[in-house]
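Consider the single chain below, provided in structure tokens and representing the form predicted on its own.
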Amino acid sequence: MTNNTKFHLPDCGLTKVQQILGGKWKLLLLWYLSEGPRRFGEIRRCFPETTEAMLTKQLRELEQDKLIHREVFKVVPPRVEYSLTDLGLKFFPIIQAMNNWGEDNLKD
């Protein structure tokens, strides 16, 4: 059994990592972007449920966060991809984790 009582408080590990991750598309986005690294047209394609100004928000805070990384080309057009840093595939087998805990237990 562990120690529950601190998980209200601000430097609780999973408060950090709900603050992380509170955004609506963030999970998947990590999950797409485990695949390998992706350029902008591609994730927008991936996620036509989202506004174009959604999805640079979370991934600009993904990257702040450090679990991304964005590679700007300077070339004509300009090319921006987007890949998974190391703080981002050391959490890649947690997503991995949840994924198969929803498959498993939350079927129809």
The other form holds:
There are 2 protein chains.
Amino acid sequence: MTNNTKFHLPDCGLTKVQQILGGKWKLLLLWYLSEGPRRFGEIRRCFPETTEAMLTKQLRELEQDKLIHREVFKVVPPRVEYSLTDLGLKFFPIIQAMNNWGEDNLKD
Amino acid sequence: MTNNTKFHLPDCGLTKVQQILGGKWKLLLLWYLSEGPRRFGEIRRCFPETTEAMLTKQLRELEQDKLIHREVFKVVPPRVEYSLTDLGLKFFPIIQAMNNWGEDNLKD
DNA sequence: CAGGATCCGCTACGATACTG
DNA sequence: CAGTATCGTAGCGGATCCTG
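Next up, the form predicted together with the DNA in place of the form predicted on its own?
What follows is the whole complex; the chain from before opens it.
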């Protein structure tokens, strides 16, 4: 038999990860934020290939899933900083591994 | 400055990984095949949540990207076995890490 | 048994304009 | 500066039927 069905269980760890990190910019955002807290404007300038609306949406979802922290400073002009949470930090090695694997093996 | 723009480069390792493994069932398929070669029918029975057409498509894409090997036996009835390539095997630890991270941290 | 061929809905993604 | 609001679109995922 060896009918180990853990692989496709709707609530298996891998499936949850896909749901949470499936967004087109999420892995890249986490990677970027691993360097330290960044303001929204900085993020925006670093990702010119997409729009503010898209970035806002994905950042908010990452915040909801507790991977990043959003801190609002009550000043004018407004200032908002995004940073990794402990949970986000714990995922960082995986991102690095994925990138390294890609760099090493997907040269074509 | 620290304007390290490696993060969003269209051809950075992480982006390539997303393109190749973005499909809904690809990570789960790689994980399943890490146990050893499997026939199409076995795969199908283990993934009842999706359709044959979908599985075929994703398996063929994984084959094109050299992550899995597809072996056809010239017999009747037809017999096709899928297995991980060396490249696919090299990615397996990352899948395990992702699943472990999900199991440990996404309990809610 | 292991697929190929169609058709089709949904939603992720994106462009643009406006605001506190 | 850091967003919202609205609308349009492509393509992924899925259902269904057909074949060597």
